[in-house]
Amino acid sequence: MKEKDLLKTLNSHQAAYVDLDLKDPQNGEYLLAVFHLIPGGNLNMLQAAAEVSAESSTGTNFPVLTETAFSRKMNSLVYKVDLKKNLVWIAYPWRLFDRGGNIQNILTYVVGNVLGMKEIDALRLLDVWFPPAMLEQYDGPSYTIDDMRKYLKVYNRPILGTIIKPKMGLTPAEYAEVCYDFWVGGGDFVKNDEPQANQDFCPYDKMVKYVKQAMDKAVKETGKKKVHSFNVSAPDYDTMIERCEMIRNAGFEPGSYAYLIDGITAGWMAVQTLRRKYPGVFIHFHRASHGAYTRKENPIGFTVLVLSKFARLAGASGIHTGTAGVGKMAGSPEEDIIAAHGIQQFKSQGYFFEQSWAGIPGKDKNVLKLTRNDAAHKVILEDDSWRGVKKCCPIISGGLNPTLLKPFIDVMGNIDFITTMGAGCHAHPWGTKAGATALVQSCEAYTKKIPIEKYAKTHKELAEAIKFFSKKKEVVKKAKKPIKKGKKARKK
């Protein structure tokens, strides 16, 4: 059927959520999304988008007696479809959303009870715009990768990390030796992993209280400035912000921490609560549980940059995006790295939408003197934050080591974002010093344009790791041979 003979099947409830003729959806009063939609039951693609434009917003699967003229401005509305791809557009009044700068608000509207309704088989948020006058009611990156950077002095390359490995397991002092050791390495940021805790093997006090002196001696000994993020996510408001008080009052520098908050399972509230309450710490969101939404199979959910954008608009400093094929995470090279641009770029194209963060007029010449700026790598939004959001920075891990470092950085095309290798490090044959340094080298290697193959003729530390991890590549290639010898391979 034809879009003009789908709008004669609509009945008045669902046609009241649904606008083909709709002018001008990018004029500033919506925030627009495109969904992957195939309708569930016997209803067709505008039926099945109106049921979802109609609960994502005022309605539900009912015309109610209690509407006002009013409430109907506040309809979302379906304003374009793609019958041969199953695309649906929507705009959604940004009014709708709570005017504090909410972003579960709008998360439990747009990809709320949506996702549940009987009335579709698959919906999946493929990309999100907000209009240049919503921007401002939210928060934004407050302390970024530009500040990380100054504060370590590291400009011309990636920022090198880890994570601590094994992931759970080691006391405070164990783990306070792994950090060190990374740091006298060559290593500039080391974080928690995910879960990392008040466990009581490792009591959250003492592995502060150890990791700040582990970092004061590597400062002393390497003469540079280090940087830890401390997983501060917990069961409640009073301890999270006990645990980044304990950690502020505990002698660090402005700029040596971070805290890590597990935005998904901890909720967006968390995220925002540290944004506006520390305003000068970076805020590392990890995504832990993302993939129930954002993997590519997954019918129902969104997508990894849906996901980036709105950890952008809440104003987390970095995000984790993927390593985009290179690593062992799912995620291809487009999804993770138009996702990583998304969020780090002042414009950028994302999959339906270009999305200026841009708060005031975008021909206005100071936007463009500010995207000039930041297509040319320049630092913007110094002293003129109003003029729009700051950068997000990608935060790259799993599965990658030092003899990915280059193919990452041309898949990626920047410098800009910080990598944390976990065993890609601490699995290093001489230890996590020498894989930490394996790293440094690896990354001195790109920078001086040299492969590292040759650059490791005069480095050891790299060589070993070249020779390492490319025996384990080879072990895992011979384990996917199927078993010769009339020998059966057993079944996954």
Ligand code: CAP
The other form holds:
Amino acid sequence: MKEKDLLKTLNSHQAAYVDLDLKDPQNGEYLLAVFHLIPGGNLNMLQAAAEVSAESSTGTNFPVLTETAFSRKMNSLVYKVDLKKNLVWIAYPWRLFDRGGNIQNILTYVVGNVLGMKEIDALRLLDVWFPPAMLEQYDGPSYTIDDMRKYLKVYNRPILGTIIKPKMGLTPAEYAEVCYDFWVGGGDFVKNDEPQANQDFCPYDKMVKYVKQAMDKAVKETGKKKVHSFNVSAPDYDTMIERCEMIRNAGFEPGSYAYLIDGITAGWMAVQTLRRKYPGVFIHFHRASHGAYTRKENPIGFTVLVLSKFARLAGASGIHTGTAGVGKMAGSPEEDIIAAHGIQQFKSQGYFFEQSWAGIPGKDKNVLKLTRNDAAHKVILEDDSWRGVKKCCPIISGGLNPTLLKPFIDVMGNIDFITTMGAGCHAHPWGTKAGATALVQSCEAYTKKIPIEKYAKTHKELAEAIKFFSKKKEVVKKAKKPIKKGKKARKK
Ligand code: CAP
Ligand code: MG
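Next block: the form predicted in complex with the named molecule, after the form predicted alone:
Every chain and every other molecule in the complex is listed next, the one we just looked at coming first.
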């Protein structure tokens, strides 16, 4: 059966949401989306796709008498179907979306009710394409990793960071001490862990105050600038802003702090609020609970690439994009690296779309060349006729340690990211400071193109890290061996 043969199986309601002859979907009027779709019930691919298109734009499950000629113009349209691969392309008139750039609104359409429909057994948004004119409406990042590099005076290597561990349970003084140890060990960047908030054993205001003291001490001793990313996620707007202001009023100079937001559990409104209210601050998008949508085993949800593209559009300065299978979290090079590159580059190749992040007609090669040379910053033409969306930086954590830095960079293909290693630093047998030093040494080895085993011969903290983290791997290997039937499990 060919796609076009299925047209005659559509009822009039479904047919209003399909146009397999749509001319030039990339004409600038549409946000384009590609879904993997398995029909539910007894629907065929095109029928199910049409139902998804209706529910994710102007329709419902029956045609309504209140439709108008204009409302029909706002119908999204299924414009391509691949029956073999179960793929569906849908074009959304982007005038459907809330004016002024509202990510939450787009997601409510394209991955809203449709994920709960009976008409699908599987529906996963794989890639999206934003037309240049639409990009004009969205903020994109303001303060980027390049601004952080300038502040830290760190170039030509990843920004080396940590997450304070244990994840929770330290007092403010204990927390700040671990920050200090990491910074004097040579690390650049410390983040709160994603659940850090105003716990009774670690009051927010005290944590901020002690971190400031620790940072001042570390900066004085090392002569190097440091950054702390504070989790400002909160139950309500006022509390979030109160936390942001508390940090600014604690005396942290611009550039020395970032605002971390649990973008999925706190919500896109929080992400965009921070971007709009604090354009001079690095907005750090932590993606806790993204797995419910992005894990490959999930038939219903969206990809890491889609999440990351929307984070860039929303104005996050950086978002966690995963360790491409090198660290502890699920995720593969294919998934995580395409997402990382998708938010770093000015012209990025997705699964289905090449996304130019310039708000100009992609045809103007000269201007695109110009913007590529300065893709890190908004490039405004004198007449402000177009602008580029700044890059959003991959933040890489999840089970990394100094022995895994080079393996990850080799997969990533560049060093333009922030890495935050938690256990990778604080599990070091000699403690956090040595863990940080081992990380710095591992990065030095990479930059000097020396194998870490060789570099470790003259760098003891790294040597100890290699011994410890490699051993850790063996233990995991042993645990995986099936215990022979009848043989007693060896007492550990
Ligand atoms: C890492 C981490 C990060 C997750 C997030 C944690 O700690 O702090 O939140 O890695 O995953 O809580 O597990 P470790 P992702 O460095 O000790 O593993 O970056 O994939 O979103
Ligand atoms: Mg964490």
